[in-house]
Amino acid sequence: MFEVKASMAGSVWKITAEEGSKINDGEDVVILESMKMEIPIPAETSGTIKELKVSEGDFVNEGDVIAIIEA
C-alpha cells in the first residue's frame, strides 16, 4: 500500500478520484487550494484507491495522508 501525502498545506478544493477506482501513476487524486493557487496532488504509483482520508473543504498540512493506494 502506498500513501498519497500533501506536498504543502492548503484546503482540499476538489477530489478528482473515488474510492475503489483505478488510478495511474501521475494522475491527480485531489487539488489543493493554497494562497489562491490550485496545486494538484498526483498519485505516485498505479493501483486502486483503497481509502480517501479527506473531504472537499478539509484543511491539510504538509505531509498529511490524503489517500491510500493499493497496488
Second form
Amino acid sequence: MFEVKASMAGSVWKITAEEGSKINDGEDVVILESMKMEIPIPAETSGTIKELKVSEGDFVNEGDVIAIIEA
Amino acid sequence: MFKKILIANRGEIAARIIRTCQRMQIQTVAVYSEADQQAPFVKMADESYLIGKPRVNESYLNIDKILEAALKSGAEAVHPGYGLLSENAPFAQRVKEAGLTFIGPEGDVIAKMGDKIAARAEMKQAGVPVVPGTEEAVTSVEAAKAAAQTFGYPVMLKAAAGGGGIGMQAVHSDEELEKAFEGNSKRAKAFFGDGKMFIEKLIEEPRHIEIQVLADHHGHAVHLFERECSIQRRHQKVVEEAPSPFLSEKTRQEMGDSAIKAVESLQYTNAGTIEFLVDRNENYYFLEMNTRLQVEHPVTEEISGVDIVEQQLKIAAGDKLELHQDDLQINGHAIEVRIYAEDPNTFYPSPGTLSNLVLPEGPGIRHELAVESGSEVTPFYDPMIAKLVVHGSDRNQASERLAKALHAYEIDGIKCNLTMLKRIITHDKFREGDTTTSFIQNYYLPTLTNH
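Moving from the form predicted alone, what structure would you give for the form predicted in complex with the partner chain?
Shown next: the complete complex, the earlier chain at its head.
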C-alpha cells in the first residue's frame, strides 16, 4: 500500500486516474492547481488505485493523502 | 483631472494606485472578489464593490461586472493595473464605449503589441533591432525544422499569443524540436485559444533589460531609463534593479532612442515598457512591449523621482507631459525583490494564513503590500504578496540596505522566498553585477544541494 500525497496546497483541478484501474510508476493521478500553477501529482509506484481520497474541486493541504495504490 | 477612478485590479498594485490617488485627491473605487473581502486594498479605497466569486473568470476578468460597478459609482476612468484585464484590448474598448476613460493606450495598440508576430513586424519597420526569427507563424514541425536550420540551433520556440513563459521552450536539436512543437502548440491553444507558434534564434546567457516610456496625447514622449530584470524563476522576475549594472552609457542611450522610435511608430500613449534581450556584447533585441504599468515600476520611480501612476493619470486626463528628456537624470540605484508565497526550493505555491508580518524600516526602504498580519493568502491568484524596494546612493549602498532589510523581514504561517532572496542578493556574482537570466539556474539552485 502506497500513499500518493499532495506536494503543495491547492485545489484538485483534474483527476486523471480511476479507482480500481491500473497505474504505472510516473503516471499522473491528479493535477493540482494553485496560484495560477498546475502541478501534476504522479504515482511513485506501479499498481492498482485502491482508493481516490479527493474529488475535483476539493482543496488539499501539502502532505494530504490523495490516493492509495496497492502494488 | 478625474475626481473618481475605479481600479480593476487587486493586491499590492491596487493599493499602490490608491496611494497616488489619495495624494492627488482623486476618489478611488475598488472591486473585489469573495476571496479578497478582508484585503488591505479594499479597506483603503473610498468605495468598494463585491463583483463575484474567487476565481478570476467570475470576478476580476468579468468585464460586465466591473463596468457595472464603474457606472454605478460614478467613476470617470478605469485603471487596469497589471495582469488580469490590463492588456485586454476588448476591455479597453468596452471602457471607452461605456463613456469612461481607459488609463492606458488605445485598444488597437494593445492588440497589436499582444500579437508577438505583429509586434515584431512593427518594431522591425520602426528600426528597432529584433531577434532573428520567422516572420510568419510556422504551422508544422517540418516548417519549424526548416526555420531552425536557417538560424542554427539553439532556437526558441514561442507561442504567438503566449505570456508568462507558457508555450515557450528552448530547443537544441531537431529531435528536441519535434518533441516540443506539438506539446507547446497544444498548451498555447488551451491557454490562449491560439496555437500559432514562431521560432527565434536563442540568445544565450542573455540579460533582460527594459525601457520605461511615457507618452502623452500631444505627440510628446520620454523614457525613464532602463530596468535590469534578468533574475527570474519559472520565466518570472524575482529581482529587478535600475540602472542596469551592465550597460555602458552608449548602449543605454541607444536603447532609450530605440524605445522612443517604437513609441513614435506606434503612436503610443500612456505608460509602457519595451523589453529587450541583451547579449554579452551589448547587442540588444526587441522582446516585447508591455502596454501597461509593470510590477517593477517602483525601481524606476526611485531613481528618476517620477511617480509613474501620477503620470498615467495626467496623460489619460489629456494633460501635456511636463517631463523633458534632457531634465531627466538617474539618481542613485534602486533594487526591488518580489516576495512570493512559495516554497523556496521547489517554487511551488504555499497558500495559508500569514500569521505574523514584520516589516523592516530604515532609510531608502519602500514597501508595496498585498497583505497584512493575519491575512489569508488564497490559492486563487498570483503568489506575489509583497515587494520590497530599496534605494541607495549607489549599487553597493542599495545592496547593503536590501540585505539588512531582508534579514529583518519576517513572514510566519506560510512558506515564502525570503531565504532565496537573501542568498541571491548576498551572492558574489550578484555583487559583481553578473546578472543574467540563468542566474537562478547557475548560482542559486546549486546551493540547495548542500543543505
